[in-house]
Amino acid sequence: MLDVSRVQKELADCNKDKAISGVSIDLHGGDGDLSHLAGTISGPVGTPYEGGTFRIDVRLPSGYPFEPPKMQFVTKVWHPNISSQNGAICLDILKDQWSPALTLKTALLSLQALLSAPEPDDPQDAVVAQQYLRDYPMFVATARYWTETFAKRASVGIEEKVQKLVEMGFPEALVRSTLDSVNGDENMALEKLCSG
């Protein structure tokens, strides 16, 4: 069973100097579920994805923190050890090397070295890796590309979308992950809140 008070503890812990390690954690939809959160890291400084805001969908395992957290990005990022189509991320601390001595907040810091140093010989998306390796300055612009579309462009505005939508009849824990489903594309958003 999901050890409450321990997870309790990392998230005030996690988010207590969120200004200075660039990352956070909360609950998912606001609907109280602990094994169900949502994760936010910046992109580190000097990286292609400096100035980007990452999302991360985390769920824990009712063996947390014997058993590693499951997380994938929501925000879509090109890097080498992160699906460029489903945000499956390559690292071992989210399989084999997991220790309960870790916390939610190592792993999202983890994530973030991730982004400043990836590691192509190991790879979760193969086309990505080979394009780091064989033509650098492209992997680099196509980077910075992926993080002005889906880190910037989702975290601007994004209050006045949920505000909008909210107006419009629609609970706000809904709009908040539909809006994350689409990169907080405001249209796309009501298309599908629409569409049940």
The other form holds:
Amino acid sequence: MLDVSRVQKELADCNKDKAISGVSIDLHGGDGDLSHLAGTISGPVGTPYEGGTFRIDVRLPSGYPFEPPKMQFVTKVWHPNISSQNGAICLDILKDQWSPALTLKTALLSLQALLSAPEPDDPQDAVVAQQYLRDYPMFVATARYWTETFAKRASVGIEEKVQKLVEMGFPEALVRSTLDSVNGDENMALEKLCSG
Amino acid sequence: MASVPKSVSKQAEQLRETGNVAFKKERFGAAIDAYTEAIVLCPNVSVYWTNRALCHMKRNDWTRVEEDCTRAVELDNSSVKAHYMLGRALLVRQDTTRGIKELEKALDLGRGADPSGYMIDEIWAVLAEAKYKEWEDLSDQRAWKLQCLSDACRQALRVHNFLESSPDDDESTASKQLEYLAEVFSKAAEADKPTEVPDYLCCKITFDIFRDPVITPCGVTYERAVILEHLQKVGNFDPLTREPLEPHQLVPNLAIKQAVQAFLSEHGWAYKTN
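For the form predicted together with the partner chain instead of the form predicted on its own, what are the coordinates?
Everything in the complex follows now, all chains and molecules, and the chain you saw is the first one.
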């Protein structure tokens, strides 16, 4: 059974110094489900990911903390160890090197460290890894472009999207939370609002 | 005890079986009847008393729970269930001090028998709740007393300053004294203010205050039940250092256990469970 008390403490602990650590974690939905969380990490300074905010989908298996959390990038990212298609992550501590002494915060910090120090020899995305090894400047340029395009989009122009959806007759608070849950994608938000 | 013939004790055992079957079907009245008959035949078997007490507990008949468990404890002082149910019965009739004592005894006995048993968690939960309530009551009393004393001191100081004041006196001396008085009283109330349990008294896996701490050869301390679960489910290594670790290498960390007890006796709010 999921250790609810531990997860609650982890959330509080992780968000206490999020301004300094650059990682934070919150509930994914408003229904209080502690097994589905949303993490964010800020792109490390001095890397092509600088200035970007990356959202991570976090699912806790019922065996947590004796089983690793399942993490996946929601924000598209160009990185040898992260799938450019679906955001799957290749990181040992999220697999066989997990230990219950690790936490959601340390896992997110490890992801942040992974952004700083890619390991192209153990790739998740072969195409990106090839480019990283053969044409590094091109890799940096692509990674930076993806950061600009996908990791900064959520905050840019969000007010316009909110206004547009509110004009369609949806309540503002709902519009904001829905937009937030789909990482600022206007079309997906509209779909969700209509189906909800 | 030796005077009970074998045929009689066998009959009593059969009655216990009958009682157990009835209990499982939640027919507590029938179970009580069967256990009662067993007790009549063999009044010196502690289990018959605890089994009947459990039926009474299910029916919220706490007076009878207390009677049966008291007898069971007299017969077998090492019965975890007898101490546990007796503790709960005592708590129900507001005898908190004795109730807590019985629950602590049950916890100690239970840990010795099966450190990761399900009853341990249940006993701890009841004990923690009782301790928290005890702290709440006592801290309310302490806060009230402090408040009364603080008001009286403040009043007395004002009167004193009024009577003793001379034209040379600085106005601010009096207000500084009052300020300092408030500071002293707020410091006195600090121990009863819930804050956070220090990290060194918390398990690195549960993030919770230690109950039954054990130390690994690497010197890291964990909650016993949880490190055992880790060794069973994840692998034979120390979660923090990743050094190889086998269950038999775990040793109780008595110093931390005492430190936890000392902390809890000073800061009863730390008993609060979610």
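None of the values given here were measured: they were computed from a predicted structure. Rigid core (definition): largest C-alpha set, two forms, superposition within 1.5 Å. Positions refer to the first chain, counted from 1.
**Core-superposed comparison between the two forms, L11 Cα displacement 2 Å or beyond** = No, L11 moves less than 2 Å.
**Prompt:** Does superposing the core leave S21 with a CA shift of 2 Å or more between the two forms?
**Reply:** No, S21 moves less than 2 Å.
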